[in-house]
Amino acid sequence: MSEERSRDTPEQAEFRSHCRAWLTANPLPDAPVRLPQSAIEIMHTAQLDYLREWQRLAYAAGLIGCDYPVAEGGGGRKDCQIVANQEMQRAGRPFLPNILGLGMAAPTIHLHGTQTVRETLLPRLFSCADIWCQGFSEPGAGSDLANVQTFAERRGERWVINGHKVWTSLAHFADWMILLARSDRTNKYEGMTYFVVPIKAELGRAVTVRPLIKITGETGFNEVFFDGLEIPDDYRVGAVGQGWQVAQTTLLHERGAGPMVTPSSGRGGDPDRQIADAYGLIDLARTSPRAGKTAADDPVLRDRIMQLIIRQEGSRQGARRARVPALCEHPQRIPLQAKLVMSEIRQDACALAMEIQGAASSFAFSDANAPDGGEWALGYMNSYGVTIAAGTNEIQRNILGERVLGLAKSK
């Protein structure tokens, strides 16, 4: 962290000292239950309660929403959220459960919402008093997001919403949803409007949430059905028909290239020994038996591990470069490619871990005999959600080709 300190502004240096002192003085108790690998896999109230209290404490200490205006529940600082993120990761603190709210809803509401919406909803989002989810994907509109069919009909100063969203992470706990809906069936791109929608208050009436069970047995994803949900026009974000443009702000932040930096941290515990970190493969290979030796004795396998570590380090050094404007020929290239590159490194690292473990990789994470608690195999199965989320990696390559490299649009 000395390198980060050397680049800190005076405000960042003062804030870093505050973050480090608070994190040192306020250790978290051990989790009473097994924590999932990321926020989108939270499936039990006990998991959520523990993580929710962690976010509440971090917000009260000023480590969340640092760069947002004070009137919106933020800290009123400048470029300090990245400092808090670095210190939370250094301290090995777990991820924040309201990740969809922090990473997508908050910046979109801040940049496009009315003053009343910003000042009413954002403080509760930052403190985790309210959980948020994202209502974009539908059965016929995943990567082709412009094909959304959930319909919002205007009736005076109210809107009536009917439709079906899917792959909605955290909807089973969510109080609010950011929703992209069609408001005009005659115009594809200019016929969408963006809303913030209260869903928990309408469960069992105008809103139905149905969990989707994944191959891992976890239930982070959900289907959400709207049957005549009425909301006031005050919950519209941006102008009528401008939902597609507002959604681009959400997607930009979801893909890591937005101007409002948001917290992201690990699972908790040792920050240098995280599942899906390529360095973890070294210890795994050293402890995995193979033909009377260990997997680490195989020179080909050692080379494959090192190739993954080189890719991972390349991505990390790219993130450092992104913080130096003079080294960035295009402001969005490195942030946009980070999701693509790191999601594939994660998937490849977990796949190699399963190869290293051999037959033992078939043990479930609930099996006491599973190496590393079965986390590598679980990470491999979960990794496909990451390569699909925020637009598939194929879509991400198109975006990089068209917006960064200036290539012709694919047909």
Ligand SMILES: Cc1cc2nc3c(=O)[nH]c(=O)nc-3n(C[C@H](O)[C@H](O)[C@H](O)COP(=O)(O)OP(=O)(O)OC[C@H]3O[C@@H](n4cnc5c(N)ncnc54)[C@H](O)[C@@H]3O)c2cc1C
Second form
Amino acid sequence: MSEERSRDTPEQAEFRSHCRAWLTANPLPDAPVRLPQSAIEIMHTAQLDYLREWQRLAYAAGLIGCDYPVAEGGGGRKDCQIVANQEMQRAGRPFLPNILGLGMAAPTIHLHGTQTVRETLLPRLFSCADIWCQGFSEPGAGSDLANVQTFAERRGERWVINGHKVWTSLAHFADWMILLARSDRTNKYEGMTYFVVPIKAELGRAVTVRPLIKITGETGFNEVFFDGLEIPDDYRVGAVGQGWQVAQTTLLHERGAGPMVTPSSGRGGDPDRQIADAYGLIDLARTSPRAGKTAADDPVLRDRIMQLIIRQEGSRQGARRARVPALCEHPQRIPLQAKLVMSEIRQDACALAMEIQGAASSFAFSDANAPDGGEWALGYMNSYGVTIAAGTNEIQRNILGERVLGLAKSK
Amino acid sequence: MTQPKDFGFDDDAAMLRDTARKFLADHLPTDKLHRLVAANSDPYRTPACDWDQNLWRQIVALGWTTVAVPEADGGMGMKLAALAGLAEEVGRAALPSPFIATALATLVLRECGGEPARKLLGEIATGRAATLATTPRSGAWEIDACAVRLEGGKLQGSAWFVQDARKADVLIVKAASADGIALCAVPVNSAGVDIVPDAIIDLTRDQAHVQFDNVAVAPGQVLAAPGKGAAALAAAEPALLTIIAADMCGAAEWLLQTTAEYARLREQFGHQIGYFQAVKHPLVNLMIALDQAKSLVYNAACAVDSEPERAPAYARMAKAAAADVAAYASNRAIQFHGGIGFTWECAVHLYTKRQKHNQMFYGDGSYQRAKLAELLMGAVGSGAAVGYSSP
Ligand SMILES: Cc1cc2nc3c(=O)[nH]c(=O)nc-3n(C[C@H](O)[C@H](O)[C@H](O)COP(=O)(O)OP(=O)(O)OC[C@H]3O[C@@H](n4cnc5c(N)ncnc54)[C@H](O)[C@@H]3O)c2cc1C
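Shown: the form predicted on its own; wanted: the form predicted together with the ligand:
The complete assembly is shown below, putting the previous chain first.
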């Protein structure tokens, strides 16, 4: 019996059997093109169409949105998304493409949105009929997110939006956006309001999306310009002036510390060359020549590989400990570390992998000579996306120091 | 086998730990600890053994020494996670006592089997304090490193780095013989036993080296017969590392919370010093490293009970992480207390010294990682010899 299964509630156990049966009976065909390492690097419709179909099928089988109410297109279950995630990962399925929708828009809409928005938009979000993006950052509002200037002007029962968002992942495919806008210029924190706004339907009219290119050469994030976009008041999420509070729900989920479990399935990249974790460095070291032996014979590299494995295992066991309240000093202490720790372990593991590969680390993933399909080097470059996005790791350290250790606010 | 999700840390373990935390906070607050162990600051003072024997009697009455003793031998037979919880509290209070030494001895005795070991376990449950005498002068932690010989029923030689020797009633002596390693129980007042106190840096324990000169060992004192001792020690090793690591995690939590409190109180340049990110971010880094170490401690404790084949690797991870965080916590704690942190009066040095001691005890971080690499990667030069899948 598996570790998870041995502690399932009756509902989880029944649901787990369902997931396993469905995943076994419905193998996914191989991807027709190379998949990117994560959803925020999807470049082509060929990649998107394949992943979109996977999400649609998984939703139809009940593996997505499990814990949301039935009226919102969910499964109406309790604590079952975590089960579906474990089973999708175990089955080696690729990641779900609508990541900003599932991870951020859905919990925010569920907790703060109007009934119409919840009931019409969430089912389409879960099935991937609509792709979502997150319009928070602006040229002048990055870490200082509360400095957003994109303006929402109220006109009777409608709002008119003007402004400029940046680093907007997936906007090039997006149907909808969660938008944090200023509605009152005289009040910084109480002057923001949160909306859902259509993107694709307004392209070429009130909305312009311009792709940005990442350091890897991949696309995936964009600039978005609003030029008099009109929306009904029904698209407002939460009260006027309460945008900052609503955005906290989004940010908490973005950092993996919110109350709703985000559907997540697996990894991308070359399916035959998974660089999923630090244990993979052991095999890499055994096959990488170094000073007439292998990198696995170099005591310094051995020590550094062990350091990473220990950090990774420590954070894995931390996720387990976070669910044992008696062993936690503060309920948010481990959850608020999640994105910071995960992203730095990933960055350091990829950097160490490149050192282990030595000269061969110079090959790009597009070169057939690249060891492990070039995934480590690509992963290294992409790792900065995660140490910067979702609140930089410096900001995460501020949050942890202030909320958990009670230190004075740096800002 | 698989592990329970809660690491085996059940309601009883939580209650025991919570009671211990309150008991130590009430009976050994930091100022009292300071008066107890730091009354004499003379660097040339004779080796001290400062502890509160009355407190120890109460601890025995509370049942702490029975936690790891099997039920069949008169103990509570709780999971190792419960003992780790207690060890954390002992570390948090920097308690001077034979608790940890006796716990380590208990864990070795559990692996010995046989009547003499079981009898001694029963005595430990009722308050007899024990300590391991298993390390030679070189400080080598390897099981085959031994400078005591057992020949014709007599012990000859020396054991070093014996923890809390002057608080213990009985020594668990590792001795080499023609037939291999043996383990013997030797009461501290036996004829031919000379306990020589060491002057050590840590003020919260005592340490000694012990000379054995023709010390007679009766059959009832043989805990593991020649040839059987090495296996018992090897089997106990993951649990020993885990409990020492738990002590360090508890002490690191004290250092973290005490330093965070100081960073909330002390003001400079018109700000609490915790406002400055050169103070704030290292404290957060410390918290993250500590949380990883603590998670690894409970994972290792749980593996000892329910997944023993993985326990050696998991325990190395726990000890490595805890040793490093012990050092880092002390380092930042002194620095962020400024000048006051450098004074004898400030309690931070008591913890720093205890942490330094435990960091090296049974091997520091790089030692553990070298051993871990042998488990996961095979020995240096073994090429692609061993297959290991991630747990
Ligand atoms: C791959 C990727 C995808 C993204 N996707 C989205 C998206 O979909 N939607 C969206 O809205 N945004 C997105 N972002 C934007 C992201 O949220 C911002 O980049 C991030 O919040 C940092 O803002 P900034 O880029 O303006 O950097 P700045 O805020 O200018 O920061 C620059 C540097 O200064 C440091 N710094 C700033 N303030 C402090 C402080 N108080 N204390 C200490 N250090 C400080 C930062 O840590 C950083 O190192 C994405 C970013 C990336 C890289």
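Positions refer to the first chain, counted from 1. What you see is a predicted model, and the numbers here were worked out from it, not measured in a lab. Note that the rigid core is defined as the largest set of C-alphas that superpose within 1.5 Å between two forms.
J.: Superposing on the rigid core, do we see a C-alpha displacement of 2 Å or more at A201 between these two forms?
T.: Comparing forms between these two forms, the A201 CA shifts below 2 Å.
J.: C-alpha of V324: shift of 2 angstroms or more between these two forms, rigid core aligned?
T.: Passes the 2 Å threshold, so yes.
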